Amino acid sequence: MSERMIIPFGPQHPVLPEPIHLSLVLENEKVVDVLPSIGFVHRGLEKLVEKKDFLEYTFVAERICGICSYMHGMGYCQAIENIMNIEIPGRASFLRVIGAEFSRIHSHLLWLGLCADAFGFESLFMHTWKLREQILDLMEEMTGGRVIFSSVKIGGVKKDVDDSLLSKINDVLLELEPQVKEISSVFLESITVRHRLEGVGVLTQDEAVSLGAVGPMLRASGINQDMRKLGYAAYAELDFEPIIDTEGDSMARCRVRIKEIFQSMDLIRQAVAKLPQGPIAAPFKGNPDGEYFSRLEQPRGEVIYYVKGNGTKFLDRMRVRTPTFANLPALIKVLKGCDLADVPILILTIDPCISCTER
């Protein structure tokens, strides 16, 4: 005879770094339903448009999340630039791509380390984060920051990159690539990892589309969708195709993220090779008057920035829809029917960023 009970999962959990809170409905060891609770770390950042003008708000947007900081600033600035018809210089577009792809690499390496830690692979966790430090060191040289970068500004970027740093970027990536291949192959070929991930948490193509999944969660189910193909910044001038998988299980989601690390390295090399000369920012005057949806591909998937201006220095509205929020329905779907022991691993395969979600 089965017994049904409800147990809380989070907001603090020894496996998960994020304060996610779920109420799991169990029958014995099987999860039959999931009730998410959103808002545990709500900070009211969207309401700050009433007190911070549209220039100051760039710094607020970056503080939505430390991991996704660079691209939060980039998404907000793209929205303002489109409202005000500001055309950023070519060099700034390429520098934004380099910064965004560095952010993707450091985010995916962070996720890989946490996923390894969830399996108990402490040495793999520490080695992964050791490699991530080299990426953060490069970002610090590029922008001056390691968590909040304050590099992207409306009209371009704040800091240029000299030839010596560009050469160093290529050298570090050349050294880093074989090391990442080594640790990722250790992870993907582990019998323990394969046993825990293969065939677990399957999300079909139809389910991924109907539930509005984004990013690696969507592409691991065979859907070819990546916001970078819209051609924002300098992506239209770079050669790449979205990384997709067809299995739709937890292992597929891991493979997609790991392959994206190497894709980002290739995109950075292309951007460095094609980086044009010229200014890094465009001057502008006035205040935003109008509205715009800015879409871009964060490490976890598509993020949408909706900005509405009224001709004054204070915005009427600034709304963000983050990829983790979009992936929550898909997460609930894959959790139903799984074993209780698989819950932490399944949550980690969507790479949750609750700081982004609960603004």
Given for the second form:
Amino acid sequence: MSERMIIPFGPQHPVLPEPIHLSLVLENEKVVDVLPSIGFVHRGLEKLVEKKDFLEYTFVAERICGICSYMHGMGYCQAIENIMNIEIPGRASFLRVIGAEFSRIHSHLLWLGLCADAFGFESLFMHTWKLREQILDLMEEMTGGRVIFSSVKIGGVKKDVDDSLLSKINDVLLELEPQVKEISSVFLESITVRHRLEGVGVLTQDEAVSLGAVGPMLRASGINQDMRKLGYAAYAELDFEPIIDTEGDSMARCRVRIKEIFQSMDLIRQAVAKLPQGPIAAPFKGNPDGEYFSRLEQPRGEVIYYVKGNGTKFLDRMRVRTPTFANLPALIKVLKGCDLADVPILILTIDPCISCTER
Amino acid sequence: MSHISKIILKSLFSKPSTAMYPIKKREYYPNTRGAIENDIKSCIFCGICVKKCPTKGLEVLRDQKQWSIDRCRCISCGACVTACPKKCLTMENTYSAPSTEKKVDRYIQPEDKVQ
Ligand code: SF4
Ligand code: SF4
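If the one shown is the form predicted alone, what is the structure of the form predicted in complex with the partner chain?
And the full complex, kicking off with our chain again.
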């Protein structure tokens, strides 16, 4: 048996956008064991719920993550709305779908870019991010922000979208779609990319289930599970099927995410076409009293918001289970037995969001 | 490699995707959440905005007729704008100017204000 050695990976590493530390136990070039440690960006946002009233906490919830800020706000508001029995207006729920799907497109494009960056394909990275910029511009026009959208509020949304912006959304998507198709053909067909992704980090169906993987990680291993099918916001009125793949390798995860970009574009078009007229927020009074589990599908997978109110304006407890947290055991599994050179790309295939994980 | 070469060639012969800052400045959208301004003449110093601000970035001194905002604390959430009963607060669509030190902007109501 060859000698074992430990290579520290992170918290500062060129491939990691955020800090996570992994101690990789190596035998020659093979990873035989992985010891993760997290906690570098813990901010205590769950504890903060005792100091900020439940209305103010919406702003904190949005800041759990800089990529899915829209959906974090949405998850929190959905939980409070369910506790307080607030029925949000139809227009607001469709606008939430549009915002959430835009977040998904921009997050998946971000991931594709980072993935290209992880295997050293810089020009592909730049070109992918160029496309993402158009989505961010649309988000800014719609919500007023590029990172923290601050658009969802308890009872509905803050800003309405007028007809000219709706037609602009359709136009931009029409223009963007062939460009994304072009860039995705590089990911799916180029030999350079396939060489780095195919057969790397296979997660079988059983492993994905037993390790509790979520989102594209789970769907790429052949499990049909998408929280949007629960029908929250306006998803019940839209026509879509979860995207699944059977291979379970890094390429399958890439394929799932690429197909989800097109699916999101389709969902936005459906939502724009079906957008009802009416108010964008429902008034409400009082404080939340009760508890609720709100589940929604973020770009990285299922997020769970648990909120417990006690009838005062300060909540008793707020807990978030973020998708990256759920995907860490699956990451450790796929890392065991891989080559050292594949570690960066494997870490990226779960689309890690460490700020989310540590809250 | 042929796929990416096509894309690269295309962008080589099209105009740059990045703006030539600072020659060409970026235009903000009407919705962009920027700096908070106060039309101090109509402010009644009720302090509701201070209570609503999630970051405690505002301060009102009623006796001195002064309203101040800590620009580095403000997260442009708009809670104060919605809450203000006199509607004297507005959110600009441009960001506050960058500065080298933490800055509190003070607005003092002139004595001869007409109510
Ligand atoms: S809420 Fe409006 S009127 Fe009251 S102190 Fe603030 S800015 Fe002035
Ligand atoms: S915009 Fe928000 S953070 Fe800024 S001063 Fe107003 S309430 Fe405070």
